[in-house]
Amino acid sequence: MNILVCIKQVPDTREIRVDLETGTMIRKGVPSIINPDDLHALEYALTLKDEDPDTHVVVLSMGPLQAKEALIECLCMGADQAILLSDRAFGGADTWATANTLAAAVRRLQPFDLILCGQQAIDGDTAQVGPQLAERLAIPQITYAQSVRLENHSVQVERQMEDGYQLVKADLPILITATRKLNQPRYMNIRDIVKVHQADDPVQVWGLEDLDLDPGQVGLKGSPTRVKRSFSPAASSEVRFFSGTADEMAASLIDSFRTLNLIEK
């Protein structure tokens, strides 16, 4: 089986600052991670491959070259093969702009079985990449998997739910976004970190000539997306003092509801 997980390295959210003055997020001196939801997408292709030693586990990134420290600590957790697309024709690109360059690299490689995501960046929360990535590729696509499980040449997955979750059947090839229910991430291993580290350069880098794709549809000049400004919102509070009896404090507190929309008037 071929899997690929798509990972990013986003800044460390528990240390990003805003700057009041332009409303931009300050990254200067804010630690880099993996994007804690890809790491759960890895497991489960790591799962895989425990259980077939055939399973190749492609990782995939987008990023500057600092990027590579990401993908060399999935190596390490035991992937076989690592891919960073960097170029500065890339910088600036929204969900849309990195769909379109991923597609790319996807289709470059081997045919996968499956492709893995994280639900979402911790940095932009937006859910979108990954499936955006399925529809470029014209594959199906389960998104918030709890719980999955591969039968043949299909996967059944317990898709989270606010309220429960929805169970989904559907025939690889196909790509999949992982919440944190669905396993714990493992730690990075011995035996793959000294691999890791006698190899000349363990992480291929592609740029724009690598890949099959209109400079305009990538980075910046295709990102229909603008971002006027980042802030963080002001923090307030009020607390309210009901008095009289206690079904008339309790009267006043139900009306109080209503007015906030938190219950049916």
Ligand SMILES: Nc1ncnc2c1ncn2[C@@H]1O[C@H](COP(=O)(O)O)[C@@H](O)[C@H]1O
The other form holds:
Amino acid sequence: MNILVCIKQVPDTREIRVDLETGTMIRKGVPSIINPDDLHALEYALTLKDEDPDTHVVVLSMGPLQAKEALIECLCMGADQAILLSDRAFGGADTWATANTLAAAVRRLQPFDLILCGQQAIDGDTAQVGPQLAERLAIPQITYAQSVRLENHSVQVERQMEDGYQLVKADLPILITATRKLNQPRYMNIRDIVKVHQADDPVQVWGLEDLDLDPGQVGLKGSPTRVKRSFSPAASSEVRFFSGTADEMAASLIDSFRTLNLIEK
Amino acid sequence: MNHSNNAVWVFAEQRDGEFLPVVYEILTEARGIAEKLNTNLCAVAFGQGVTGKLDQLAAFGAQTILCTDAPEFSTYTTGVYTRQLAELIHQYSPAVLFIGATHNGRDLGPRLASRLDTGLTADCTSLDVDADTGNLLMTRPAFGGNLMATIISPNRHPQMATVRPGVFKAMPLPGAPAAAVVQATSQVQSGDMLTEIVHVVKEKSQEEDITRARIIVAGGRGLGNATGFDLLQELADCLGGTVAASRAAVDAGWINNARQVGQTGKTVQPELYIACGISGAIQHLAGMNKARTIVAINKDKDAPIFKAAHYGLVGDLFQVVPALVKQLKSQEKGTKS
Ligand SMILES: Cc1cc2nc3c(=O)[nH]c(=O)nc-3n(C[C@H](O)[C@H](O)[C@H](O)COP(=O)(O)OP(=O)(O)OC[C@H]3O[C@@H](n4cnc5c(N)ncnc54)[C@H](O)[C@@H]3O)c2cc1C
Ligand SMILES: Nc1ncnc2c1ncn2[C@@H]1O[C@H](COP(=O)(O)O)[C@@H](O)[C@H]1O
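Pass me the form predicted in complex with the named molecule as well; I've looked at the form predicted on its own already.
So here's everything in the complex, that chain up top.
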């Protein structure tokens, strides 16, 4: 069985702070991590490999050369092969252009039975690349997977909904997006760490010329969407502080509630 | 057909035959967009037996309704809905398409955008039209809410955006005329039915829907433990409100995640939001900064929540909240006697 896992290196947005004076993001010292949902996607692929050692797990990422680190981490967890799509032409891609580029790489690799993505990446929170990639490859998709059961050549997926879940059935090949309910990602292991560090070039890097792609269909140039402007979500109001003891503050607040008709006079 | 060409479309998602509240919220907001673009507002409804329910869409401003009423549309599946919507878009070429950012909407939107080779902006929190270019201006949070970005999709059509539930307020259009209903036949092919829903499990939630609450008392890590929420519940009861939480409190397991407010929780717009022991991280603010009146109770006078608040109480919530409860209760007794 051939499995592809798409992973993205993202800034740890939990560590980003905004400078409230200048309204800019403080990205200095913010670590880069593997997008959390993607680790759940990878973990599922690796459990299938645990069950059947003939399973081949490829991890694929598009990003700057620095993203090699993320892919190496995946190899150290047990993935078999890692490919990084990196080229200046790919920069500034929106989700459409990202999916288009990833799809070209998938076509160059062997056919996959299963493609796994994270549900969403924490930098953009769009949850779009998975479904867009599935459409590009003309295979079905199941998003929001909270559990997956693979049998023969088909899957049964519990697809998380707002008020429960649906059990969805489909044949392979299919693209599934993973939620954090799916499993508990493993750590890197010594055996694979050693193997990866003995390899000359554990991560293959492909650029535009390695892929069958129209240069006008990648990166910023190929992106249908554009960022027109970005700004800090400025604090809106002028706060009025009450002072005094807890009782005094409470009394003042209740007075204001009355003025605002929030409670009966 | 002029009633649909270049129109603003709203995908009207239904579940079990009922349109979701987010549909009415988007219709309300889309009225202004259609007006600025000087075009028609059209709702697109798929389902089985939905034809009888279309009046509700008109009541919120849909002037035209494109409806496909057939068994294969009873429950959302990716292939079937994508096919039908893509075919209708080819036929009528709308200028704009809005989809609710529900789990189904976030499954459908990107699949469709990819098929149509157009852009899609996820989870918009405000929408406008550029008066010079006529481009749709789609504003959304990025980097975990640390930054807001206004996105355009100038060269491809339709311009597509998803909008999260609770971001806009649904308001019926007074005196809305009946809509022109166009029945569209199913264009679904057998190859579109590649996934099959075996069954649906509804996990009955005891939780109230915080997005509909008029008054919310929310608690964060400052509560210290789950019993802290009992105190907030008391205050909420005095005010006729409901209890909500920050992600830190949810992650700590003190309260159900259905009550989380923020970027990865729910967006709320109550009349009154009282934040107790919440620092006011940008991801939290993203979910509540549109509340009419915001009160912050926090012992740290520099907590960012005070920048978003209208009223600030610097102090220990374990003293302030009981004082509020005591005074509200005694007044209640006072007015009754
Ligand atoms: C991608 C992403 C998405 C996120 N989505 C959300 C989201 O949807 N919603 C959300 O809320 N967060 C979200 N977060 C997390 C967010 O960044 C914050 O970590 C979280 O909101 C902090 O919760 P808190 O304010 O309860 O806790 P803290 O930041 O720890 O604040 C606790 C506050 O309580 C005060 N306090 C302590 N004791 C008392 C007392 N006795 N009396 C009065 N005050 C007291 C402290 O002064 C402090 O200000 C997200 C983060 C990321 C990275
Ligand atoms: N540049 C990328 N390289 C590889 N995979 C990606 C990339 N961007 C997004 N993905 C995959 O698509 C998922 C959803 O991302 P997003 O649409 O950005 O929220 C991620 O969890 C990844 O699995």
